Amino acid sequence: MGSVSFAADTKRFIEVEAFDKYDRTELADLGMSIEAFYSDSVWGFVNEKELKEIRKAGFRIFGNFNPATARGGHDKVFGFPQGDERFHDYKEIGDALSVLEKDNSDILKIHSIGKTHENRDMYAIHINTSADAMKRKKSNKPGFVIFGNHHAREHLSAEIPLMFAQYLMANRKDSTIKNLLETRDIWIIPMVNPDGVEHDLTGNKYKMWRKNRRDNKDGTFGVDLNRNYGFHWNEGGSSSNTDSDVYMGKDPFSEPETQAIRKFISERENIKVLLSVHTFSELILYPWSYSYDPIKNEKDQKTFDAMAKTMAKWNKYTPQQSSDLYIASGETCDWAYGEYGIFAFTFELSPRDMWDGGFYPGAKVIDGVFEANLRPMLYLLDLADDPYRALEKKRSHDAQSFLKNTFYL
């Protein structure tokens, strides 16, 4: 990217005291974007309007810091490393697509899922061994799809569903990828808002930008997509504030992104797996994040359950319900589960916190990352016949050595 400086603009980088998911919902629904938790606090971006609410509301805050600077003792905290050339913008991630293609056009292709505020399309790779399926851009096989950069300001999160794609291509001879290529209809979207990643990176400075680039006509910008699906829109850790960075738009699905995450999956009854990449603080979350409470139906809990603690071996990250942290409405994967069925996970990537390098953690964290979580994704893919076979404790499968050595430990 080519990034190293920050930005500054009116948000502030705050510590405010909260003990619980209780605590972290009422600080959500004041509108701050809780970006880190403690055992008695979090870290999050407030304008000053915000600022002035969680004061009012009597919260304690701990440390209020100037995001361009890092004031208050964390020198370098947003310093940004040299030789972020490797992370993907817009451009750069079209043209890693077409290699893709390129080199893989009997099985791949490159479409455009819809277009964004700012005409920018919205990329997807579509991986299929059926070439009827590949020109009707559906397929009776059982489907699976990763989303990224639903964020603008966590870059790492594209990098991650593309890396999975050169390596399903660059392994597709392997007897065990060969075997999940020919049995899955595999969908990649790595880069859901590029109109944000784009505004992130002007001017060759971070923007810490979370939001699409709506103008919102008050001399404000941006929708939280993360907050703006349809499914309990609007029922908390979410604000009706423009300015906020979990501003929720106008009316559910108001933004052409959501609309078209929304056509695709309506078109698309064969997925049965999802997973949302997001930065950070090395989570695997699941549904519900809308309300406190557990999944009604039983079994479905159980195997989200399960499935979030077997990929929690692999890659070391905390499994747990969204709304152990706190409230968030209108969510990616409480939408595609409540409405849909699909067993939707949210993976929030390394590193654990702020002071690791939060959203901009370098380069150098690119392949360990990768790594972490290659054998969750490579789980995912697997189980999109039926997860529900995450609750047998033996699990058949043409490529049992396979499965044996790498899936399950």
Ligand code: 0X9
Given for the second form:
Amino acid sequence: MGSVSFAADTKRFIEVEAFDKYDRTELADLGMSIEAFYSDSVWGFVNEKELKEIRKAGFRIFGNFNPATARGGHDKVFGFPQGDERFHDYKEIGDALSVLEKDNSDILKIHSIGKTHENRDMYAIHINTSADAMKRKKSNKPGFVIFGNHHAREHLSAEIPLMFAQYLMANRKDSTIKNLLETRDIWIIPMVNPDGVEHDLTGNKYKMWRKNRRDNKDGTFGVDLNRNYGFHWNEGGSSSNTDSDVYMGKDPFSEPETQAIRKFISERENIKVLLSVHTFSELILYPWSYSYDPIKNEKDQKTFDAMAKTMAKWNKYTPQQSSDLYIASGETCDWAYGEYGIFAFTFELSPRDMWDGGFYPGAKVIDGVFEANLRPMLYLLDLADDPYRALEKKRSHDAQSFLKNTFYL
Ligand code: 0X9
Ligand code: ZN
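And the form predicted together with ligand 0X9, for comparison with the form predicted on its own?
Every component of the complex follows; first up is the chain already shown.
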């Protein structure tokens, strides 16, 4: 039996009465990681202390479960359990990337953008048809980047970015894909938080782990990487309690993983579009997340809105400003847009509901989720040259005919 950490032992999964984004934000401020929401309640994780404070604040608690009893058991001590083997753990991601590189070495290279607390690599797939760009790891072509698995238990969020890279390579001879490959600089970092992923897979049950594996030196582990970015950090929806699932960290960018991403983005001015993949709830989210205010720049606001709505037509997800859900500060997309003007989206993949499996919907959903999100991902890649084209009725891009014929109409 793997040892169960103190933090995991004291976690509760609760349902709390909450009617709107203000209620939800208050709960997030109290340290709750909200995982599912309905018109009159939310579900999520808290520790005993947070639970007391939520009660004290006057919220009604409907359900209170020990998450350990809600998870299915399996016999393996490491890796994905029987039935979920198609998912990639850290080693398997490394192996899959080696195969991709071996088969496409002229235009695809695997790099590491940094090391984690436990010394794992943050693998990055770089796709670029110009040899010089491959050597320099930089390009003047318009850039698109995808991040997966900021949150450990959201395993599907590594699969979809990986499959996107595999799809591009399998179809690299197709004239439209070829066209996109030749005119774009593509980066895919499928597993931002490998330490957390491996922790989630250790022991004979999924651990429901969210954060990275920083040793907080007080008996607790982990910082929520999606609360650790240095843009309006610590301005709501995160916690300074080290045991919280939404612990923001000691300082902005205190974590090796977020530092690596900061370095990666800051060194690449060509990146214009970003996708951060999470699960679950079937949402397309865009800034701001730290504030209820809409983006001030009207053209940008309209562009975000148009892009989100277009993509929503394909994957049938709900497009909205992040803070319509609840306030979360220190997250990836606010920082990318706020600091660099990058058109940055968060996808919350399937399932829609926690009763359909939540973070652990099973391998059977992988293909369907990929198919639903292929068009949105190609669209984001296509728009990396000029996201404002999303506002045009008629598209003027070289990939236009393909996208029009295949996707838009
Ligand atoms: O809370 C998060 O970090 C993201 N959701 S998740 O369930 N995958 O943890 C959402 C971040 C986007 N921002 C807001 N919803 N405010
Ligand atoms: Zn997440």
